[in-house]
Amino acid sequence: MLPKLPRDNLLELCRRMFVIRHFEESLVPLHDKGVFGGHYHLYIGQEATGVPAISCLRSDDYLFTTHRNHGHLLARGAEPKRLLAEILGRADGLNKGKGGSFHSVAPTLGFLHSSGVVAGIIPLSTGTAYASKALKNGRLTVCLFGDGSLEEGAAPEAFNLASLNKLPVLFLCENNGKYGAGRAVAAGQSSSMAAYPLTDLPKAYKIPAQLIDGIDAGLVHATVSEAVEKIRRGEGPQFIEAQTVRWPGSETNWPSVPHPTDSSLAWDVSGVQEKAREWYRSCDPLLVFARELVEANQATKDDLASMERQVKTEIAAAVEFAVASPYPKPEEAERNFFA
C-alpha cells in the first residue's frame, strides 16, 4: 500500500528510489571496467524500507548503516555525484575518497558511521541515543543493519543497555532473504541463527518488536512512524525487522544486473531472463510502488516515465562527475587522524 503521505511527498518518495536504483547499477559497469576495484555490496532490492523510513525522521537525528550503505546515504539526501566519488575513491568524494565504498559518512546529514564489520554500529548508535538522553537535545538514532548481525555479541549486549536506560533508539532490521524463498524468510530460518523469529531476540530484553513486510512501502512508513513517536514520546527503544527478498543481482559473489530497470518493467517483464522474472514482477519493491502510484491516481505511466529519465540523466551526470575527479594527493593521508 501507499503511505498516507500527499501526492508530492509520494512523487519524492519514488523520485529517490528511482536515483537509489539507477546509482547502484551504474557502479556494476564502473567496476567491471577497473574504475574502481574492492567489493562492494548493493541497496537494490530494499529501496521501499530504506527509503519510507527515513523519511520520518528529522533533521537532526542520528543514523548509523552498514556496508550496504549507498541508498540509506541517498535517501537521506546525499549528493549522487559526491557520493559516487567517494565509492570510485577521489578527492571530491563525501570524504575525500578515503571511506571508499564499505565506509561513507555524511555528517552534516546525520549519518556518523557505516561499518564494513557486521553489528560494529549497533553499540555505537546506543552510545549516541545515551548522549541524546543525557544532553536532552530530543535527538533519535535510527540503526540500520542486516539480520547477520543478530548473531554477533554486540547485539544483545546493545539491546541490554538500550532496554535498561530507556535510550530513544530504533534498531532497524532489513532481513534480506535469499530470492526463492518466498517473502524473505532464509535468512530468518539460518542454521547459524537459533532464535526464530528473530525478534524474539529484541523482546528477550523487553525491546518491543516487530516483523513487518518491507516491500510494503505504506506498511513501513506507518510503523516507523509510529515508533519514532513512541521513542520521542520516553518509551524507550523499538525493534522493526523488515522482510525483503534479495535482488537476483546480489545472489553472485560479485553484483551484476540481470536486467537494467524501467519503469516499464512495472507491467511487461517479459523481457526479463527467466529466472530473475518472478523477483522482478513481485518482489522489486520500486516497481511495486510504481504500480500502487498508477493505480491510485497519483501519477500516470507517462509522468513515471518523465522521472525516471531526469533520474538517469542526473546519475549520468554523477558518473561524469566522479570519474574526472583526481585522486586524493598522497599527503591527504596524514590527515583528519585524532592522533
Second form
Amino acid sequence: MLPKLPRDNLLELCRRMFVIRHFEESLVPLHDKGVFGGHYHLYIGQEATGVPAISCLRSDDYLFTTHRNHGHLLARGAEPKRLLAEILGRADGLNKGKGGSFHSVAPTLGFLHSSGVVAGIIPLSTGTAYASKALKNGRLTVCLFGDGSLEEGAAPEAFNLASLNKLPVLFLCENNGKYGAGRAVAAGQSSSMAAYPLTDLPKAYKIPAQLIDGIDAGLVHATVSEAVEKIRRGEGPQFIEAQTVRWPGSETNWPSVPHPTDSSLAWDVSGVQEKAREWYRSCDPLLVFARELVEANQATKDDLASMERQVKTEIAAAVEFAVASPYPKPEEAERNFFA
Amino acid sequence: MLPKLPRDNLLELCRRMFVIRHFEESLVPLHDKGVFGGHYHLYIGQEATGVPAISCLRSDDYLFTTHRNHGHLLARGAEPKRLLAEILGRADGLNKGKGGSFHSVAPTLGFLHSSGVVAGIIPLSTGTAYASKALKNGRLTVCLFGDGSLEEGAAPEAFNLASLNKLPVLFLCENNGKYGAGRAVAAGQSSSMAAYPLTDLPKAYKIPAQLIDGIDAGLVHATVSEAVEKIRRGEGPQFIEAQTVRWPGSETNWPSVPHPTDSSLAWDVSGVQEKAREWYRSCDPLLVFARELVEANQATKDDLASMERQVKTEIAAAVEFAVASPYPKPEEAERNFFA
Amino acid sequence: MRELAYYEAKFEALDEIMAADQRVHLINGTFLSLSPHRHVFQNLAKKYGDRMMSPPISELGFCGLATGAAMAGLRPIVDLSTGSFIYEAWPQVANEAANAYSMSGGQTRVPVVFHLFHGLRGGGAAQHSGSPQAMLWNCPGLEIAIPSSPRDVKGLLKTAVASDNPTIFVDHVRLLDLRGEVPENDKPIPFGVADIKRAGSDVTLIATSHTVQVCLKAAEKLAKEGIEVEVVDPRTLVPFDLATILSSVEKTRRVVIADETHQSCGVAAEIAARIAETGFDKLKTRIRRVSTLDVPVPYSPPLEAHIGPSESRIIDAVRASVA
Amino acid sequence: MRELAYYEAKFEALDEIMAADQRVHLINGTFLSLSPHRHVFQNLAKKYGDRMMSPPISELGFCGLATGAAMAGLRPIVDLSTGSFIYEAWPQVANEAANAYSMSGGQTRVPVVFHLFHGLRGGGAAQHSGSPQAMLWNCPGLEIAIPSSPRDVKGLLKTAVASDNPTIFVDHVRLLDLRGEVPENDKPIPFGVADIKRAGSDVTLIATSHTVQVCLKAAEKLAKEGIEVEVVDPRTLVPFDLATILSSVEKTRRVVIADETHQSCGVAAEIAARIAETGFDKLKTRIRRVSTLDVPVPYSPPLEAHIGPSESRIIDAVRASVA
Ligand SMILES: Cc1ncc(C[n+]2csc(CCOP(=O)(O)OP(=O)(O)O)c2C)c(N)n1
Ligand SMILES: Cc1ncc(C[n+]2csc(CCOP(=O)(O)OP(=O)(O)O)c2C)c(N)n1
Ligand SMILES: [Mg+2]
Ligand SMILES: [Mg+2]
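The structure above corresponds to the form predicted on its own; please give the structure of the form predicted in complex with another copy of the chain next.
Full assembly next; the chain just shown is listed first.
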C-alpha cells in the first residue's frame, strides 16, 4: 500500500528508492573491475523499509546504521557522489576515505557512526537516546540493524538499558531473511535464533514490538510514524521488525546484479533470468511501489521512466565524480585520529 | 515442604545444610582477623536450593558455579578442610591456593571451573553439555548462577546456543533478591532487569522455565528432579529460578554474622537482634528445614542438636587444618600455568 | 601546602568536574571501589543524582551507552570497577569508541572517560587483578591516564574529562589511602607530561600507578647504599612523554622499568622498546624490566607477592644495573 | 618436493586432524575466509558434518561453548573469522580459557584452538584489520601460533590441536594463495622453535605471519645492494624461542623487527624489549621496529599501505641499520 502522503512526497520517496537502487547497482561493476576492494553490502530489496521509515524523522534526529548502510544514508539525503567517493576511498568521500563502505557517516544528517561489527551500534544508540533525554532536546534515535544483530548479547543488554530508562530510541530491525533465503527458516523458525519470531526478544524486555512486511512502504510509514510519535510522547523504546526477501544478487558473498533495474520491469519481468524472476515479480519493493503509484494514478509509467532517467544520469555523474576524485595523500593516514 | 525421600536422605540433606552454614559463619571471623584477604561471598540463606538441587545429580554430571560457590561445593561433598585451605590460600587447598574463594573447583566432583566474572560460566556450561551430547555419555550439566548474571549478554547468547542445539543443561538461577533486598524490587519488577519475571528471558528462547521458592527444599527437589529427567530424555535445556531472601549478614559488601546459627533458633528467635529477627524466623531455609523434619517426626530436636554439634566439631577441625596448612612456596607461582 | 588523601583528591575532582560542567554524567559508581571511604561518594549522589546512572551488570551495554552519549555531546565518566571487567566491553571500547573519530574522517568526537581499578590488590586472583592498560595501549585512538599520587589523580581526571577523545583512566585501589600535597585550585595536569617523582643521577627508574610509590620506597633504601635513583612517572601512556625519559637516561645512562602489567607486550615492553630505538647510544648497560610475571595471577598471598613488581625485585634490578 | 598452496596445506591439516581424532570439532567455518578457494572447505562438511557446528553470530557464546567443551574432553577448533571479532569473546578467552588451568591448581585442561585472520587485508578499514595477537600475548595462559608458509600452517595447526592448552591460531588471508613445499607425511612443528627463513650475516630481520613473506622479498632486493639479511620467523609467540634469535643477533649484531600489530605494546615491542634485556651487549646499533603505525587502520588503499610494514619501510630500516 502507498503511504498516506501528498503526491509530491510519494514521488520523492520513489525517487530516493531509484537513487538507492541505481547507486547500488553501479557499485558492482566498479568492484568487479577493481576500482575498489574489500567487502561491501548492498541495500537492494530493502528500499521500501529505509526510505519511508527515515522520512518519518525530524532533521535533528540521530540514526545509526551497519555494514549495509548505503541505502540509509541515501534515503536521508546524502549526496551519492560523496558516498561513492567514500566507498572508493577518495579524498572527496564523506569521511575523506577513512571509513569506506562499512563506515560511511554523515553527522550533519544525524549519522554519527556506522559499525561493521554486527550489533555494534545497538548499545551506542541507547547512548544518543540517553543524551537526548538528559538534554531534553526532543531528539529521537533510530537504530537500523539486521536480523543477525539479535544473536549478539549486545542487543539484549541494550534493550534492557533502553527499557529500564525509557529511552527515546526506535529499534528498526531489517530482517532480510524472509522465506529462508538468509538465516531464517521458512517454517516460522530460524536456524540461528531460538527467539523467533524475533519480536519475542524485545518483548521479553517489555519493549513494544511489531512485525511488519518491509516491502509495504505504506505499512512501514504508518508503523514507524506511530512508533515515533509514541517515543516523542515519552513512552520509551519501540521495536519494529520489517521483513524483506533477500535480493538474489546478494545470496553469494560478493554481490552480482541478476538483472539491471528498469521501471518497466514493474509490468514485465519476462526478460529476467528464471532464477531471479520471482523476486523481481513480487518481492522487489521498488517495483511494487512503482506499480502502486501508477495504479493509484499518482504517476504515469512515463513519469517514472523520466524520473528514473534523471536518477541514472545523476548516478552516472556521481560515478564520474568519484572515480575522478584523488586519493588522499598517504601521510593523511597519520593525521586526524585524535580530536 | 520436605523432599519425598527416605529419612536417611533427609537427614543427610540437613547435615549438608549445617555444614554449609557453619562453614560460612566460620569464615567471617577469619576474614575479620585478617587470616585471609580479598572479597568473599557466603551462601547463607540459599542452602535449601543448592543442597536438594545438587542431590538430584549423578556423580559424573558437571556443575559450574560463581563467586558464591562454597555452598555448591559443600553440597556436592567437597571436604570442608580443603575448601577452607583454598580460601586461605594454602598448599592443601582444593586448587593449591591458586584459585581462592572465587575460583574453588573440584574436578573429581564435576566442578571444572568457577568464575568470578558475572555470567562467565553460562557459555561454558553449554560447552560441557555440547561435549556430553557429542560423546553420548549421558552426563548432564548444571549451571548455578545469580540473578545478576541475566543482565550480561553472555546469558542470552548461551540460552540461544543451548536451545538451538537442544543441549543437556539445566540453568539454575538463584535469585537471592526476593522482596527487594537485592537488586529486585518488591512490586514484581527489578531496577536492573526489564525482563522480569526473570523466566521471561529463557522463555523467549523457548527454554521451559519456572519460578519456585528457593527456601522450599521439597519444591526444589521435585522441580529439579523433574527438569533433570526431561533433560536426560533429550528434551533440551531447562531453566529454574529459585527465589530466596537475602541473608541480612550479606547486605553490606563485607559479610557479618547477625546471629550465630543454632538449630534451637528454629523454635525461638527472640535472642536475635531485631533487625535480623524476621529473616531467621521465616526466611532461613535451614531453620525451616529443621522445623519440618521435627514436625514430620523425621528427627527430634535433640537429633538435630547432636547432628549440629558434630558438624561444628568438623568445621572447627577444618579451621584448624586450614590455618595450620602452609602457604605454597612463592616459586610455585611460576609453575603449572600451562598443561 | 594542603595535604589530602588520594581518595579525597579524587572525590574533590569529581565534585568540581560535576559542578563545572552539566554535560558530565557518571555511569556506574564504584569510583572509590570497596574502600572504607566509599561512603563519601554518596555525597555526590545527593548533589548530582540526576546525572548519575546505576546500570545493570552489562558492561558492554553501558560502555556503549556512554560512548553514544559522548557522541551526542555529553561527557560521561563510566566506571568499570575492576580492571578486567572492561574485557566485557572490549568490542565497544576497542572497536567503536577508539575508531569513531578516525573512521568518520575527523567528524564524530567521543569525549568519554572509562574509569577502572587495575592491578594486584591482595586476593584478587586471576580474574580480579587485571591491568588492561597495555592491551589498550595497543589500540590506537584511546588516550590513557594513569595517576600515582593525590595531586595527579585530581589533575589528570580533570584533563581526561576535558579531552575530546575517549580516555582510559587507570586507577589502583592501593593508592586510595595515600596522602600527599594537593594545592587548592590546582590546575589540570596536561596529558603527555612526565613527572620526575624523585631526582637522582645513577639510574632512571620508570614506573606507573601504584608501582611509582613502591619505587619511591625502594629509592630511599637504595640511597642509603649510595645509589641515587631518578623515579620518572609518565602519568599518561597516550600521549607519551618520551623526551623527559630520554633526558633522564642521558644523565643516568641506566634504565629500569617497573610496572604491574604482565611482562609480554606490557607497558614496560613498550617503554623498553622506545628507549632501545631512540636512546640506545645513551645506554651504558642493558635495560631491565620488573613487570608482573607472565602467569595468571595466583590467589595465595605469597604467590601474588612473588609475581608482582615488588620493592625487593626493583631493588635487585637497580643494583644489577649499576653493578 | 611436493608443492602446495597455503590454503591446500591448511585444508589438508584440518582433514588429517579430523580424521585422526574424533574429539576434534569445528565450531564456525570460515577457515579459508572469503577466498575463492573457500569451497574446498565444503568437502570437510561432507566427511565430518556431525563434528561441525554453525553457530549464531554470538562469538562470546560460542567461544565459551568451545572452551567448556574442551574442559569436558573435546578438542574444538573455533573459528573467529576476522581477527577483531575475538574482541566479542574477550571475556571468555582472556578471563576464562586463559585462567582455568592455573586457577584450578593444574586440574582443568582447556585444549581449545581459537582461529582467526589478522591484519591488513585491503579495505578492511579500522574494524576488520585487527591483529589481536599482541594483546593476547599480554594475557598469560594462552599459547600463540602464527604461521607464514604452507608448511608451517600445516605443522603448527597439528601441534595447536594436540596442545592441552588454549591456543590462538593467527592466520592471514594474504597468505592463502602462497605456494611452497609441504612434504607428504610431514611431522607436526613443535611450538617454541623459530625458523630461519633466510640465512644472512648482516642484519637479523625478525618477522611474523604475512610480513615474513614481505621481508623475504625485501631481503632479495637488499642482497642486490650487498646487504645479507637473516630472516627469522619465531612461528610461535608463546612459547617464544629467544635463543635462536639471540644467536642470530650474535652473528649480525643488528636487529630490525617487522610486524603487523600496532606499534605500542605490539609484538615488535616485546621482541625489542627481550633483545634489549638479554642481547644488549651483542648489539652494534639501535633496534629498529617496523610496525603498523599507531592509528586506527584507514580504509583508503594508499593510506592503508602507508601505515603497514611495507617492503619499502623494511628496506629503509635495514639500510639504516647497516649505515
Ligand atoms: C561481530 C561480528 N561477527 C561477525 C561478522 C561478520 N558478518 C558480517 S555481516 C554478517 C551477517 C549479518 O546478518 P544481518 O545482521 O542479518 O545483516 P544483513 O547482512 O543480512 O543485512 C556477519 C556474520 C561481523 N561483521 N561482526
Ligand atoms: C562482569 C562482572 N561485572 C561486575 C562484577 C562485580 N560483581 C560481583 S558479584 C556482583 C553481583 C552479582 O549479583 P548476582 O548474580 O545476583 O549474584 P549474588 O551475588 O546475588 O549471588 C557483581 C556486580 C563481576 N564480578 N563481574
Ligand atoms: Mg539479515
Ligand atoms: Mg543475586
